[in-house]
Amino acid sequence: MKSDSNKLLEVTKLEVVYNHVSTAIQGVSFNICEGQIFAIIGGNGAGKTTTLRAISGFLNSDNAVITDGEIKIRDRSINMLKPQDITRQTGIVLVPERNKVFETLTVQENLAVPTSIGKRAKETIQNIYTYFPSLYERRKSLAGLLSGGERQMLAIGQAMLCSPELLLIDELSLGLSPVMVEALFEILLKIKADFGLSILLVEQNAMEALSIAEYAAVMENGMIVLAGTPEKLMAHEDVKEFYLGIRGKEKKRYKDVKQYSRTRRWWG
């Protein structure tokens, strides 16, 4: 991992509780450095999306609260900030699942929604169209008529108009073809290089996430159970079996591996 002197985001012993009784995140800690892609992999219910919502300030809408731990951006605590203040004051921007776009608005109307695009909005929106030419071609179409991949492009475009320093991306590959996923990841790498962004990517598609990440963590039951470089994780026998679908010469789908067997393996 990069030097702490380049540390951008610090999450320390984070705990999140839903409905006052259900602990979704338990003692999660990790750092993200400037210009780094950090991936969190894990299955449904592992706590990945809750972690993103805690960082971006969107927990209240789910009747969830941070009950312990701290989230800092450049050594400044953001635990108590509202979502809009986190975006405006810190440059942390959440890219939610693609279905969060405004379906009854056109593409160009969706791109006019972000309020922090500033005086150079037209130039910035043109940059978005440069990265995503298909959005330009369909700029007058309703977002609800876009393909899944185009919706994901639109969600990323909206986030880019908020001048992010750290993009939080929730399940980029969900429901998309392998070809589209590969294309989107390539665009993410280009955007990162062009703008010097940091990216926190949460994914069930472990292979794709680890292919672009510089550091990664595995979440199970609201806890980080393994962390390291992508090379380290991809060489780990449990990651191979549970997340990459490889067991010796036999390939298995993730959903075919029962939750209890994964949990028992992590904790011995």
Partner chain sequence: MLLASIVVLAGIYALLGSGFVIIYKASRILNFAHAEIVMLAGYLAVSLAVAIPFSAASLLAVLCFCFVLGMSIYAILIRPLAGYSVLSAIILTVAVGVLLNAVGVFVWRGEMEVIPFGWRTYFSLPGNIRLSSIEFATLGIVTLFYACMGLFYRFTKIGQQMRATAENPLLAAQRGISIYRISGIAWGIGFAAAGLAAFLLGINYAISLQIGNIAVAAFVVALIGGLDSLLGTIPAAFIIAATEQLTITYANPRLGDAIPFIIMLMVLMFKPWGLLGTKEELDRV
The other form holds:
Amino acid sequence: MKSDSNKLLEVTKLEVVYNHVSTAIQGVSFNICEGQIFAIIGGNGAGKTTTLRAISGFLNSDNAVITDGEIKIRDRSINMLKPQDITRQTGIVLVPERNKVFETLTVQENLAVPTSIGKRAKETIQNIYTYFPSLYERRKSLAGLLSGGERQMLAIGQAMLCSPELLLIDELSLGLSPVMVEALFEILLKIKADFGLSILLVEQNAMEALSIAEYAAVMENGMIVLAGTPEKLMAHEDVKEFYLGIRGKEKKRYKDVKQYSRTRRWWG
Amino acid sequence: MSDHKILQYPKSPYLKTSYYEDTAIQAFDTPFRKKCLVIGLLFWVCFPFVASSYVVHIANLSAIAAIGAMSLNLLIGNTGLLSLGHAGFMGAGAFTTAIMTVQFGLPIWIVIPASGIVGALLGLIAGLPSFQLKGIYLGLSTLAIHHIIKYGCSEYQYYGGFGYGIVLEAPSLGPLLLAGKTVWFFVLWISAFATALLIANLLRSKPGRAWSAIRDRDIAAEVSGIDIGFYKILAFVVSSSLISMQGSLYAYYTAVVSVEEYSFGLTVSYLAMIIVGGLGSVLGSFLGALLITALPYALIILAGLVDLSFAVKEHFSVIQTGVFGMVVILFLLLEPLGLVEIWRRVRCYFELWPFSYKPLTIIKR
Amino acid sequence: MLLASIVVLAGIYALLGSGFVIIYKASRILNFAHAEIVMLAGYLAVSLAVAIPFSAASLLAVLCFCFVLGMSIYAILIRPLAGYSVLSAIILTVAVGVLLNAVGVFVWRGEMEVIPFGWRTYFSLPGNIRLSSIEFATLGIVTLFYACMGLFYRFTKIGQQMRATAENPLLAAQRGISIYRISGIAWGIGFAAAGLAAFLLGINYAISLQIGNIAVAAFVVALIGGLDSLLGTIPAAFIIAATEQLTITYANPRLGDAIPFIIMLMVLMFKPWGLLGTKEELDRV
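May I ask for the structure of the form predicted in complex with the partner chain now, the form predicted on its own having been displayed?
Full assembly next; the chain just shown is listed first.
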């Protein structure tokens, strides 16, 4: 962990309950420093998306509430803020997993939607196009007609126009070819360097996520079970086995490893 | 040792140990409730002889309204299907009554079941769109059916040459002539209680559970083996058949049938009753029907106490509608769960009175 | 003559229907108080036309009044109900309608009034069609309204945000759009459309308590066109106006009242989302 002075986001002992009955995440704590790429990896239903939605203020619309813990950005609590205020006031911007662009609007209109651009809208949008040249070529077509990769680019571009300090990206690699994922990660790195952003990545594709992140956490059953630098995590036996599919020297198939009781190995 | 006895503790009325106990109709299970019931029954029998005929008339209208509210509540509150066409079904019942008595001179004990059958058939037709429509779209399809029924009725009224309405004679049930407010008071309230018992029993048996499941999540209900198409249609059939019979009773009671009465405004007042009373509750339907029916008359009494200017008096019916709208809006904003929730809070307060524990609160829907 | 009356009626229906559509698009609430707004706006226009001789100024005043009324009804009554069932919102709009109706009757006594319209000539068109200046102005205003709305949705910032909110409110909120403000503006515009329609009704026919029936037919227009499609109201309005006028002329007037609903039922059976509407995932009641 870096020193506390440049801490951007601080999540402490977060607990979220859906529909008053089912606890999705419990005791989740982590910090994100300025200019850092933080990755959360884990399987389906591990609570990754819930964490993300809690940070971006979306829980109310899902019938869920934060029952314990606190989310702070620059020492300001954002537990009770509405989604639009979180975007406007705190600079936390989410790229959601599904429905991430307005399909009935054109690409150009999609980029014009964010409210915080202000006067120099044209230049800012032009600037975004320099990162995504393929979007510029299709700026007149409806977003609903774009391919998966282009949609992801558009969603990231749209998020960038909300002048973020912390970009939350949910499942960047979902449904995309490995080549496209690598290209997107490269663009992300470039954007991060140019704008001085912090990025919180939530991924199932652990290999890709760990290759780009500076710090990572593994979630399982609504808790963070492991955290550390990617090198440390990649060296960890269980991470190798369960998320990277490497055991011993050779790669193994999921069918062979799933026999082990995973939680028991970690929790004794 | 033969005198070894097991101490028989009186059972707590609030402790339920099985599903059947929990769903039983709780009317006679404690001494207090038995006393209340007996006193209530006595009051009910004496009421029409003590109260003025005007008040009895209001009570009669409330009983009719309660039947309608219960049947609408069954559909909207318990099954979650929106209907905006209940005034149409009610009109269908009233016109069936008019045609059968005026044209064919049939007695009341044939006419009312026949109205029920007509209502059931119309409910079957109105329920068909519910296979593919939900929410507001379903409501609109029932609204369309309402207008089509209304068109049929107006054609009959026009070509039959009835002008402003079809006048009915007082029916007789065996030797008893159903005329006068007091006789009708008993007929109507007994019908209302019978309807309440029928609906309460339906709700705690298989169809009722299926309906709740459909209301809460139709896909989950289908997955767990409920034939949702059948139960949706069943809800429509039961509801519209009940309100059709109620329309028949209403026609007999007021002795005039006119198509003007069965407008969308009537549906609105029934919707208001179940909103004000409480969705999905039989008691709520009763409370809502009482409040909404008595409201305009209560306003007249209030207006009698205050000296009003001429302009206000001249347009008093407008003030009545205005207050009606206002009451509904206030209920929706301040107490969306209706009168039945207020009643529950009052009861909880007294049940727990010396203790400081708060009961579990209902999650807002 | 019949053709001209169908076209004019269709124009007014389309305008009335567009009010429903604009509100439904933005907030997924069907505004059952629309008929009463039309009535109220009509009577207001009558009173203002007496007070201000210049009819454009009085029209503008009516539109402003309707806009503010729509925004305030949304802010005070509809917004607190966010998260409750569809039924609550419907009943609320119905109750608002009842209340507004009472206010209208109380203030204006429910008499039949005509909005005076100064300019009166006739135009002869080819094909033996005569169009009065009023009908001409009506068609002009409707066309202008649709053009303005089209441009508004397409090019203005608020219009784009409105479309974005209609499609995906959650994402719109995330991108910093205040959904409540956008919905409020949509309610204002929807009410203003109702006010404009009331003005046209007033100059073509008359303002009376029966005007609500016309607004109900317009509601059918909105549904047939597709509740979220502004463009769909135009063909739908023509269908309804034509069938209604033809039935009234050649069959009987009572059937004329019922025929829009018969068409609506058929559309609901075979094409529930209307001619140009998009299929939506419906909530439970």
